[in-house]
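Quick heads-up: it's one chain on its own, the form predicted alone, in structure tokens.
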Amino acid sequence: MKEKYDVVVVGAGPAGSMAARATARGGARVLMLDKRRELGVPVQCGEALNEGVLKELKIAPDPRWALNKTNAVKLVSPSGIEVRIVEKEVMGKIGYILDRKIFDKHLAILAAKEGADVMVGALATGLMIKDGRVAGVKGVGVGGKFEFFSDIVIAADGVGSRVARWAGLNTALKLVDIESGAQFQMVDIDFESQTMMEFYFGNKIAAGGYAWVFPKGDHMANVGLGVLGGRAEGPAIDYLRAFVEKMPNLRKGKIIEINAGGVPVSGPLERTVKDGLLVVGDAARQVNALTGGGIDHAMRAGDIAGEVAAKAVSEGDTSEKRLMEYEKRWRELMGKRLERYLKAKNVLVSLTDDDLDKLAKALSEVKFEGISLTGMLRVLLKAHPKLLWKLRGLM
């Protein structure tokens, strides 16, 4: 199969489906491909979500895949001292508990009614280059062998994107640059409320990360973790399984599914454009280094490409220099944001659980409705000044 489009997205996640989205919406004829038969399996994600990201790209919340509403965290230290805050002013506004599975179908179909071709269970296994520059991607489908030529290709394959190295770009990640984590879908399992996103932090309980539990209906939660690569002394589902026998009100719950993934945790790509190619979401590891998170990122980068990318065919231009539009965009909007969260994760991979304990007895001593990064070193540095120096690099 051999055919002709302005712009070839690979990759149907959340970035994908935004970039494949807004390209058909700006007029340009799109293809968004994905290797999966099912859109949104498997889940590699806690499936929180903040609203904002919804309302920018006027998306709204469907209780099919907006399970849950959270408007409030838990943070508890390793000791267990226990951090509470209103979540309308944390993390941005009001949260939802995801169903992944459906959410991302759902994207897909968006970009779909706007005009964009979807191929499904169609593997990308290389770029066609033409003087220099990427000109299509070829691959594999259930039909069999496919070339699909193309005036841009939009890199959303996600962590170690092939495409992106492919095309020349450094995607290499060290060990101490990925996150590992791990999931269990859990019924019949206890929590202190639905609308409460709660976190656990210790060394023992994940190394260089945290434990979560995300309520998603009755008796019903995501209970996972992330590890960093080279502190953790085992794989992430070892973490996760000591972490379930060790809380009352989870040892006793079903496990009804396990996921697991990594995250990259590095910080942005250094480039994320060539001639003819643009790359996004985790693909281009736009990524919160601190939590791991990235379907907000993911899907604001996503639009922006989307957009570039037609507005550029349509005046003939696929150059680096015309693209690098979209780099200067995304970068405007999360870029400092996301050099902070880098910041954040270094300094917090640093801190003992005796630290971590010290951080939270502060913390606890406050009461939060809202809280900024800013605010929270405030409180930190007056009751423990001897932390500044681990914490300078957040300042």
Ligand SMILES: Cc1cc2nc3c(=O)[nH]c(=O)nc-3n(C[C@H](O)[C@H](O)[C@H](O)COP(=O)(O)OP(=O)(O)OC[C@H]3O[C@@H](n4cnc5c(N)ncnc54)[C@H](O)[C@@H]3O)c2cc1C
Contents of the next structure:
Amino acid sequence: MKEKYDVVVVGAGPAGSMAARATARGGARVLMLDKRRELGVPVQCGEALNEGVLKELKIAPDPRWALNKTNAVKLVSPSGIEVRIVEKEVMGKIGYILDRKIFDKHLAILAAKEGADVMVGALATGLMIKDGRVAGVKGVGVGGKFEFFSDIVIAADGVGSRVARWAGLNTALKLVDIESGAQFQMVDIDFESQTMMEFYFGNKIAAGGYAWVFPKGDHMANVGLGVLGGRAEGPAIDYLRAFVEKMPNLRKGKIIEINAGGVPVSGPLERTVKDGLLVVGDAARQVNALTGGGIDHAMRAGDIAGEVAAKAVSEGDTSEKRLMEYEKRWRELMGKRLERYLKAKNVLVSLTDDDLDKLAKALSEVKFEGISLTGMLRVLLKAHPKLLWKLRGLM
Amino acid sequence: MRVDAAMCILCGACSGVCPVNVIEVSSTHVNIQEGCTRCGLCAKVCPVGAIGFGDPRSKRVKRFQRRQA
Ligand SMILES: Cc1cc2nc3c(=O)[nH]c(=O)nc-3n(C[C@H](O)[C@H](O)[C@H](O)COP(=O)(O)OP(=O)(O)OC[C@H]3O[C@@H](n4cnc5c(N)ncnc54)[C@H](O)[C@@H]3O)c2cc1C
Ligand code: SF4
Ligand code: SF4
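Next, report the structure of the form predicted in complex with the named molecule; the form predicted alone has already been given.
Time for the whole complex; same chain goes first.
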């Protein structure tokens, strides 16, 4: 471990590891640190990921962490109306259910192999500031206090996001902009199909969110839910206990793991760079606000951030202006998409249980083969013109 | 604010909403630093009800028992 690096990455989740890998690949000296003593633990995730991002970032799926393949979705309305979508027909996507304990470590190993230094059990407690600009990271860890100087700090510290705030970017989430999630990994349960992801909607089930059952293997699944802060009438885990209790196929199951966490659903930060600072992943609120999925966006943004950081270092210009290339590129890649998801989320949380039932009924009568998402919405609008004004944000 | 270490899952959600950035979540515990305004947002967002004014554990017991009754 050196005292001075070109780049220090705080956080070794998907965003941080991809950033450290790309920085090292670009030829800069990089250190990635994480407060966790074991990366990937505790899990704060439903562990669902599209295969697309793995292909893009040239990461070969490995059965040690890609536990199960899914290709179908079941949506269940508050009164129990089911809508089934085989993804092949609609979007042609295949998903994995991951084991993030192994996946997160694997991504960190990729960064290390590329040449990044890694320090675990190291909590960042503040930034070093020199002449009013970010100049490194200080903290405390298993080995005692530490200070590392660097030209660039990449804030990849997840939903709790403190690093960017120390640099003067306000990342604090409003209560209405965070989903509070809880999840059980359950065994000895039944579900319809191992390749089908199940989603349950309803304000009693999960106020302002949804519950999920993601099959992980034989009679084993991640069963979880998210509730919108400010909407929920108690902690997420109480909703989850009630959900499991209500479902005959889950009730008899056994819980072998409890996970929880927050999901930022505010839409991305307005600004993700400052002199000597880049913000990536959950810390930058780069999350699909509709589904709460953030792994893929975190990885893509991390990869771009690392590439830009290495270039900026080699050019000797780590100013906000130079680092704006990162912001421009991630917005081009996913900005529009994230905005659309945010709109869709705002529509979804405005729907009553009755609206949701009507939607599900109309959807369950649609033939999905060969129909586009907009086509699907048109059908819906025809069936329920009164829902029109609520859904117009989606068109 | 008080955090019950036996209930807390160290997820960091509380830190994400704290308007004054005084919540430090380490790998073993949550530390509320100086400057807390007692706004209560952290308590509202905690997925497991581990943080609150007063003792979170006793509150959860009461709520749980009320529901059972
Ligand atoms: C209940 C739940 C279910 C979810 N389900 C899904 C899903 O099915 N699919 C999906 O794509 N996404 C899901 N997400 C979202 C997903 O988990 C995140 O978007 C993803 O982990 C973001 O990656 P990241 O690298 O930005 O942050 P993280 O994975 O959170 O990594 C941040 C890292 O920073 C470290 N860190 C934080 N502060 C410090 C500090 N001060 N010093 C040192 N290290 C620090 C942490 O220890 C952590 O390792 C879910 C989230 C929750 C809470
Ligand atoms: S939100 Fe609750 S469980 Fe999560 S770190 Fe804060 S106190 Fe602990
Ligand atoms: S009560 Fe408000 S100010 Fe105090 S720690 Fe919680 S969120 Fe921060």
